[in-house]
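One chain comes next, on its own, written out as structure tokens in the form predicted on its own.
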Amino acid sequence: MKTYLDCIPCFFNQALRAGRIATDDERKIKRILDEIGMALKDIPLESTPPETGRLIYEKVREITGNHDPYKELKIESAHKALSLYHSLKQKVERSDDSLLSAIRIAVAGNIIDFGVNRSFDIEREIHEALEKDFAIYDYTKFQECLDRTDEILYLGDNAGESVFDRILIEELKKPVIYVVRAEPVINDVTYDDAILAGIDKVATIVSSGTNAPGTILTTCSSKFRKIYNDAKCVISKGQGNYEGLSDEKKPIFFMLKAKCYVIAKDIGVTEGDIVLKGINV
């Protein structure tokens, strides 16, 4: 997905967010927009939001001396969703599909994203995710990649996002390889965040080798990418991870909640919308 005019505003606010939760000194904050600004006009619009994001926040990161300014909110969001773990796995057993009731339970948790929302109520979205039709449903494509495949591959997206992730990865019935950021960036999820969620339990945990907030396979490792290129049915976890490979050329499901109007019309759906959509497939 390119840059669109639209996400520039929302690069600004990224930055502010961050560099408010990275510190209090106000002189460092303004020194991150600003450099921000003065490398916001040489960015091709033909970019990805990621290969942005990525500059924000090692910016953040360099200027305020604060490697995970998200720690806290991660643990955080991670203890309220695995205080939920027992209740969905028994919504999950007792549905009439229990597939498909864990991946609407993995597409609620995809709410759980900082650097778009500021507060969420993640219990309701579960519920209205349970309800809600898919603006875009190709769960028959899925199922039959899913019986295609003995190794499913499998994006993650944020920290508390990833208890529900195992949800499903529980019900996938295959090997999963779970793949998580390199280094901190917003409340995406590391190795030590799939690990609190109890994904090394169900699934091998692999780095991305970026720091990117989401999958750009120009700055992946040689060993994901051998991994990525192997793989014939990959999950999407978000808007991040959309933004970043929803021109491939391989069978990738993308399952996301639409929290940006942007993205929103990129994918063809209405802001709010929850998505489970295949392409090449």
Given for the second form:
Protein chains: 2
Amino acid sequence: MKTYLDCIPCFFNQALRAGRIATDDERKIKRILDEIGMALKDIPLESTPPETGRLIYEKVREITGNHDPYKELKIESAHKALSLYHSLKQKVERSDDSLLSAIRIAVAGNIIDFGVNRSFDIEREIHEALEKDFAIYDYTKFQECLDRTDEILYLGDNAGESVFDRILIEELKKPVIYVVRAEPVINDVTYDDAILAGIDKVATIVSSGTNAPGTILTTCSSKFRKIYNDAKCVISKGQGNYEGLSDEKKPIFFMLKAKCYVIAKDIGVTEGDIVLKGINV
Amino acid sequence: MKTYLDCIPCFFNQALRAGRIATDDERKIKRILDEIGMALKDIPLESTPPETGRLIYEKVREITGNHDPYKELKIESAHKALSLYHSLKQKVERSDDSLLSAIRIAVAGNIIDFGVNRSFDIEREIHEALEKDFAIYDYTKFQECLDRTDEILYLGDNAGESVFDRILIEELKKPVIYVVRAEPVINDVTYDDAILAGIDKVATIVSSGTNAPGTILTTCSSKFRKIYNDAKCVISKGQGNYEGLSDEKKPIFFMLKAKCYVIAKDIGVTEGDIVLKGINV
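Output the structure of the form predicted together with another copy of the chain; the preceding block shows the form predicted on its own.
First the chain shown before, then all remaining chains and molecules of the complex.
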């Protein structure tokens, strides 16, 4: 997805939010905003938003000296998600279509996104995602892709959310490679967060090699790019991965909640909608 | 009022909104945003937001070549307001306290602000402002100030809104100097807009000499500054004038609807509240 003009004020909002989490020093936060301001002229609209996201969070780290501002929030949301794990497993097991229920739960988990929200109510989201109609619903195509493949590449999005991903992975009944960011960026899932969520019990964890808040292939490691190129069925969670991969030419299933009106419009849905969208399938 | 960090993303939102009204050319709008980005490091938090507003709208004019992007919207909102004039006059005349009703109507008119909103419902606003409690209510002090003075300095805010100001001016029963911006900036009231609203029938219209979207005294003409310094009772409409004058040392009555959470917090009220706040009274 390209950068829309509406993304630009949002970049400054993201920087402000991240800066405030990283430090109490107003002058440092102003400097972060100033430096993003100076960099703006070199950010073409043809780039994807997470490429700029990468720059923003690099500036936050560099100027505040705080390498992982969201660390505590990430751990807190993982514990919250873990406390729900058993009851959600039961919901899935008791449902008529356990795969679909697990997808709904994984999509509900996508609300744990500090890049977009200041706060959210995960229990309300789960309740909503279990009832709500998908605005795009390529479930049959997803089942077909799943049947055909012998391995799934699962691109994780946020820490905490990965607990919900684990529930879906357990329903896929196939080997899964679970992809995490190489370094902390916003509350995106890293190796340590995936371990905390118990992903290592159900999948092979691999780093994408990027520190962007999304799968920007040009910034990923060659090792990851090979895995990606070989994959026959990709699950891509969340907005950041969608922004990076929406123009790709291989079969990808995007599972997300559209939390931003620009991304919603790009997908062709309305802000707040839940989406299971396959491309090239 | 100082510039808060939260104002910075909002500056880019304002520039984007104004850019889109001024031109359809995305590259020009991107250039406006880029240039504001480059200027950001020279905008101290000690400056008032309308000082930056002035820079933003200068950039919009310079880059798009559109001197008055809001011209049509201003005329449209003035006609809408004029169509309500007679029924509002009747409401005021039939009310128990015609001065207070006229203040409420003038505050309702403050919603006509394209710097903050994309859209608004003026009839709903009037209905609300006639019923709602003021969050700050210095009405008695205002009446006392009005009794003592032989002339009121009335700082206008937006075009269209000035029709509602006229209703209040007619209830003040004292000579009024009505102050307009020197040049078009957002949908702020200029001389022509004040004439269209019929202000010339009830007050002497004077330009502040500034092209900022607020009364920033350092950018005003010396002629206006003399009038301002001599004034014994000042009515200041809207957020832009509040931002410019909130730290002044003379009696000023701010009448506004707090449409932005930053300004609301600075005043000590909640976003959406209506305010009649006197300082140094």
